[in-house]
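Just the one chain here, laid out as structure tokens, in the form predicted alone.
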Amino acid sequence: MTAVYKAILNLVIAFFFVISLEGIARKITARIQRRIGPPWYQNFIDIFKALSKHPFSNGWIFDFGVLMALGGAIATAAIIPMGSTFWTPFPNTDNFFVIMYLFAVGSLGMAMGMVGSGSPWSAIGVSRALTQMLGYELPYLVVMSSVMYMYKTSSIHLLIEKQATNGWNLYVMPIGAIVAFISLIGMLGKKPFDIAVAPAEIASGPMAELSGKYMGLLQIMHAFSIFVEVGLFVDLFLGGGSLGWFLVKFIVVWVLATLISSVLPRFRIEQMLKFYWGVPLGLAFLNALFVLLGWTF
């Protein structure tokens, strides 16, 4: 199977798998809140319905921002290894720094486009989202630096192979895995870290001005982003595995994040920063110290 076919397969699996999981998450949340909830396939209906409608444009910056956000998410999802070297589309470019760079393109495109809409709600949402990135990325990058230092590589598929012989990083460095999971909840924008969207306060934040095809495209972009974020956690801390095991671990991580999100209230923006720069950052540095001293399990 050529690299291009693997990349296309990545995107197909990411779209159908993650959109289905998002529908299941809505069902889980509804059951916890003693509601029936929508059917699991409701997100597919919403996306295809949105794609069938003509969007309202707020200018070329707004239009370009939407395409830039989607393009960045697609490029990142296309190179994420799905659990093993065989399911790595581009083994020479699955570097952690390359993935973070491409992923940032999508985030910046989203920010540029939504601010370009001129809506104050979008501007507030983008401001909150960028501030939240400052919060969760610092402890996450400290943990990832520890992982790369320990194995002397930043290649995702090589880090997966290392875990096949040394054990999952969940067991080798449990403190780092916990910090990475807490950061993952912030990346996913789940409660208590859904400050950017906050539908009860700022009308869904950055997406306030989206309509028609643009809303559908940004929903697809969100699905690819989830695939990248959760997929990286599975690869780097749960050992990846075969395609089947990768998807099973993906489901477990996603359901756990959904359950946590369903029972927690929302943090304010300053509470979120104080939290991430408090205990998680301290634990991330403690994990780094243990790695430097060779005190791993």
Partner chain sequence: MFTLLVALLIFSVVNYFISKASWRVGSIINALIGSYLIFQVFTIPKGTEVTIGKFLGETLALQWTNAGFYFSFVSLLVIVAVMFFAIKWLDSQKHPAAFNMFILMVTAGSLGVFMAKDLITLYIFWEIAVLSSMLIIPMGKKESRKAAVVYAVMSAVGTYMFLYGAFMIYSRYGTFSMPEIAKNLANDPSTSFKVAVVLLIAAAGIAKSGIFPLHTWLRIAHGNAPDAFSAVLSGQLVKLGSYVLMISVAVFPSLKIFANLKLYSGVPAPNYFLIALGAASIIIGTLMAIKQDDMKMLIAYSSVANGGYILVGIGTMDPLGFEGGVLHVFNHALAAAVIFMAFASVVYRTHTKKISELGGLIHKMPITYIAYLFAIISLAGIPPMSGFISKWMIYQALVRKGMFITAAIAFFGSIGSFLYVFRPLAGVFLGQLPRKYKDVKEVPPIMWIPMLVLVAISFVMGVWPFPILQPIENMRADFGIAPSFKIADAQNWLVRGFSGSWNPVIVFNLFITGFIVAYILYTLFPKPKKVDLLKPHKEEGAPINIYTSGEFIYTPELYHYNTKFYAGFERMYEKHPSWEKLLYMLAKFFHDVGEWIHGWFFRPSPSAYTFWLAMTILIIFWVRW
Contents of the next structure:
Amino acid sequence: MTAVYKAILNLVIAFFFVISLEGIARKITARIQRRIGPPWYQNFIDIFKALSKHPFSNGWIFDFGVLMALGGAIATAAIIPMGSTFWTPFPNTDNFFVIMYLFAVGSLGMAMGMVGSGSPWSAIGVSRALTQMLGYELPYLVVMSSVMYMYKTSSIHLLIEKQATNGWNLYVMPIGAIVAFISLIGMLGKKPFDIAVAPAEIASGPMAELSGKYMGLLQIMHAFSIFVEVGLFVDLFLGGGSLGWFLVKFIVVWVLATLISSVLPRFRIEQMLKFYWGVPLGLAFLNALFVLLGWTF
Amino acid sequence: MKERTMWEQIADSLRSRSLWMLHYCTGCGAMELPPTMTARFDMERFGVAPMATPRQADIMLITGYLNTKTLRRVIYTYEQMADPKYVIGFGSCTINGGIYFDSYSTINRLDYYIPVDVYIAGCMPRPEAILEAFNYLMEKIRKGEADGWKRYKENYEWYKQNQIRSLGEVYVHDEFHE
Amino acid sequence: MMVLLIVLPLIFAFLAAIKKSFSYPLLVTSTVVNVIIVLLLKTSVPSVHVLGGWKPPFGINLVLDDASYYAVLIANIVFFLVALFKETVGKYSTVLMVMLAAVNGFVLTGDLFNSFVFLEILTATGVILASKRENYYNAFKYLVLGSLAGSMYLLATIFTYTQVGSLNMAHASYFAISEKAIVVITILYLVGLGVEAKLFPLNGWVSGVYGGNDLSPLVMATAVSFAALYMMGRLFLTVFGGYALHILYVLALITIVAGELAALYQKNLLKTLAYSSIAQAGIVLAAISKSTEKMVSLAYFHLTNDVIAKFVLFLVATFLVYNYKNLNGVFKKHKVLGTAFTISSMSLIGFPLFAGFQSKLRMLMEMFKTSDYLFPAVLLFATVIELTYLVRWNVKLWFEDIEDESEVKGPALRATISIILAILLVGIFLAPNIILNPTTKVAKALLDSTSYINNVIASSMGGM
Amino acid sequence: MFTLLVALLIFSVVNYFISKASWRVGSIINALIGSYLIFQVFTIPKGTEVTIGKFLGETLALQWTNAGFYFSFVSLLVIVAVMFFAIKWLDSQKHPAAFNMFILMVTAGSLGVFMAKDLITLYIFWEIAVLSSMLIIPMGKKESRKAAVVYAVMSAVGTYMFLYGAFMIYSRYGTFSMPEIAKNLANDPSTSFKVAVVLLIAAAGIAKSGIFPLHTWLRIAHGNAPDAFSAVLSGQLVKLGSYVLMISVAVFPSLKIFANLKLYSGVPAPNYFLIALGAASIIIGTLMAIKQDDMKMLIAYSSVANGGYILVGIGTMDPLGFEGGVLHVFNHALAAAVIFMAFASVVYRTHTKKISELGGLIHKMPITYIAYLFAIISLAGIPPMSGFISKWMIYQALVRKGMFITAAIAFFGSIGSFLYVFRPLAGVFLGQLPRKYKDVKEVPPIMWIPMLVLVAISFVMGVWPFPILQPIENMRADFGIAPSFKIADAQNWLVRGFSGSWNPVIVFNLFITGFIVAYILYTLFPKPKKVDLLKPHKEEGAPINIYTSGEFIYTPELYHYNTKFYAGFERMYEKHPSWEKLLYMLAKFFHDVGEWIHGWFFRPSPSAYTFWLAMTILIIFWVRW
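With the form predicted alone already on screen, would you show the form predicted together with the partner chain?
And the full complex, kicking off with our chain again.
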């Protein structure tokens, strides 16, 4: 039963913490651009406003897609260990690949629902998002396999425990951590990699047809996704830590990603692929080679 | 005016703090929006953000004159927005046709065709005026007075009549004749 | 009685020459009688018939042993089946009878010069058959090549005579021929017989003759081909005791590949089948050249399957080619013919459920047992190519959209015979021994030159 | 067992004549027979051995093994589903009677392959399956004629290499029986012989399951075969290839045979070679699938990629990798069968298989869409469908072995599969419905029920995979690949990896909980207003009511994104070298050689013949060997 409480805590933290962080990110970006920016709670207002509106529904698959997206994101967020074995809701199921693929349920649901809206912009956006996935996942998964190969486990709470004795992966395999961080930016869809949502060219891509509560629900889903993505990075490369430290590290990673993204323009889709399959993928393999040879710190 | 429930009041206050804007940039007024968004005036601090599609947007900004051809599209877009939705008429063109008042193809008063919640006078209005208009609209929303979308529903027949009168019926429906 | 096989058709042929309108009934009669005679002869295997009381090695003798009996049986049955088709035979009844006599004589004779004579008759009648449907140029090519081959054959026979002092095969086999002479003799025989046996590169005539009209392939690709390949075995295994077989082996392998590739290129159905039959002859020759009892037996087993399959294929193909302008999807109109065609071509490829599978697989296995890895590789490669064009044709004939709308009435007899033979192919797959037992005897008889000699010599001692 | 196979073969011919009278009766009988067979495979006790007879002095025998049971069961699931599907679907076909006959022959042939104890029996039934399937393929559209030839040739190349290998084995050990060969191979000192033999045997599997050098037939054959039969081709016949690959690495215990050839982390070099081929297939299959506009060819290429997964999994000979590879057989069989049946339904109604001509069919064929959706979820390896489990196991094995490049390729294939399965989803089912399909209807229940049943099986096995893992575990035990832990731990509801585990039930429950929470949130807030995407179809002169940048659009298909779906990505490799072209060049080469031979030896005038005759004599005299 405790697992359920922990899972609920996961979700609650994911909701309040991440949505606040999103607001903070807007504030940070604004400050970098010498603006005042919205208040940190702006995103809560946006979400609840969206939920309060009278939306349009483009057919049952549109509804179903949104529900599937949110459902998948909730399921994934509920599994993520928050920095330590104690805050691991399901120690038997916190397998890395399970999380990555369960995470894909949400993405698939979103992609399906959005294309189901009948808008070609959504289809273009989804096609871009999937291509981008092909880009960032590859180096990320290679780095992750070397991590799992090194510690002989793919269970995240065990990886955290191993890091407690061995040192953070950021130190043990700095190249891998850097590559994973670059992938993380792509995963978050932040600035150089916000190709899928490019509002100026493809009318915010997948979201083109989202109105009212659909928008709100997807924003919540997005918050859970961020929780999963950044949380995984913190767990796997920054050694997790107690709940407080976990959140602090979370903030650090998030702010860093925001800072980077706020000063960069957008890639084109091929540029993105060439970028990810160039240096980061090469470094990922290099990292794997180092791990194989035992050249880790 | 009907008494609002508590939920509606909360919702209205939320709506007033998060105005997503679709700017319909047909005329010269679009020029004034970049400074309003960027560092000098920064409208995001009021929670106003540009959006790409009518489905996501709360307010529609008509930034300049509308001729009969674009008006059809504005109405079409307006009807695609989710309730509650607000319209800001931007510049004198939307009020009385501005310097194009005697053109054969330009409409003079926007609120004959769609309900306008706030007009911004001037040719051109400065960003300060735009921000002022946003704040005024927020105030109206909070009070529950920005009810253009309800009026449009209630007086749909009237609006439709005006629209048809100015635009005329379209007899051939395909991509080349509209 | 053995001699009747040769004489009877000849007499009937002369009778037919007297009265033209009797020629077809006479052909049917002679083939029927011949088949009956062959079946009756079953009890008198092995036996030697001495012609005119001139005892071997001085006179001509006919040898009926297991090998020649089997060849005669196949040839006569083929002629009988061909004789059933009145329209196809047309005006060529007389020629067919002469040819039947020649084939029987060629197979049965124990005399080298006599075999040359029958070979020449065979070629001559073959040329006449080939010229059906104004196929003169191809017949002419065959004539030139055939007579050249005949002269080589004659030359070899003369050489043998100078060495052995006799024209009798048993004698030639019995006496040692000098090392120098046998090279010349075998090579000349190889070339002389190679033309009939479709050995590369002496087989240029095949496509023209097989692909030229509707009669010659039915006889030439089956009975004559069988006779020639039988003679190949008889000469090179029995008479010359395995000399020059390695040459035969190499040429046969080249024949396989060349035949299959040419067939792959070919766009004409009859010619494709003609080249395929070249390749099959190559397989048989390669197997014969291994000169082990099993391989030789399998060679003739394979040859039998090939003859049956080719008979069906040509039976169907000639009907189609000469009745339809465009062959796309014709089998939709002739389902039975189509089924027979498909079964036969599958048997040729060697798919399981059909006879060809038995012979090919056994051959492969035998080759591996004797650690010959080249022949299987060539055979399998050839099979892939064979499969390519046969499947292509099958698909084209069955499934393409019909373009030639004309509807020719289904030929009942053709359909019946082809489907019966096709079912026979399936039967051979299920019970291969009905063919394998006789062919094993064939192989034994061909390889066992001692008993062949003894037979003949005994006949010369004891008389008939 | 043998009587069963023979009865099937004989009845297939009988069924032809029944179907001639009424093909519907024939296909119903087929479906009933198939259902009976599924029941039957459970009743045959394991280890049953039946001697068929003697062939060439060797005893041919059938043996009912765990592997045979598993593969037969999977095959029958697919075939029976297609048989039911065909009851209605066949009315769009020209040769229903022949279809009924041949599909039963395919069944008999494949079952025979899975039951075979020795290589010759395997070969015989293999050829029966190939032959009968080869005769079904050209029943499709125009190109299917060529497809049949390509299929037959590619298959023959593999098969005859297999045969060559089988006879090499025979000439050395004097037996065809697989258990004995396995024993002999393990003790054979000659490395080169073993490598040659194993690779030759594997060649049949490579050709059949569409692994890299011989993968090109899948595109043309799957793409052009009669639509429902593509399901059998991809779901079942390709799995014959996987079975032979499994024989060549697992039944012939490669770890023991090549104990001195370990290349990298315990994987022997020949296995590594096969894995490399599998990896190449994953790359090619994925990249090519992404750019296909023909939906059937798209899934055909995806079959190439998934064949690669199976080979990579089995090739590692790691307990997890092996189980993953074998389980992937099941997953891919079901998913591909459902996808092809869904496409068959679409083609049945719309008569086109070009994604760029379709769209929005979800409004007209929602059940087909649901089936397709769940099938692609399984194919892309997303929980809670069973496709995830096998992918997970394969990844576990690859990571454990430290095979990073192969792992990267597997990841690439997996993410690539999201891309290519989404293309038909978006282009065919979602988006705007073209006007010409406004009267399209959902296919009748007899067509969608089989799809939904397969999807349901895949779904249940994704949530509770232990029933399907059990036979695989038995199989693995047969082949002596023992893990140090229990992979399928049904007591604790766990599927374990080399470390770390997961609980499919929890994952499913979480997802359901998430979905319910989302649904509750959804219902809490204002009800949506329905936008009718079909309005332009129903009402003359109504524009579509979605975001169009203010433009009025009356022709829905103009506002549908399905051409060059991944243009940005496709552009990156549009000038790729084509293996298919290379193979065609090879075919052309043989053709040209044939022309050359023809021109030089077979066509000339009599004088040239005389020349050749003289040359022959000269050469023979000269060389005389």
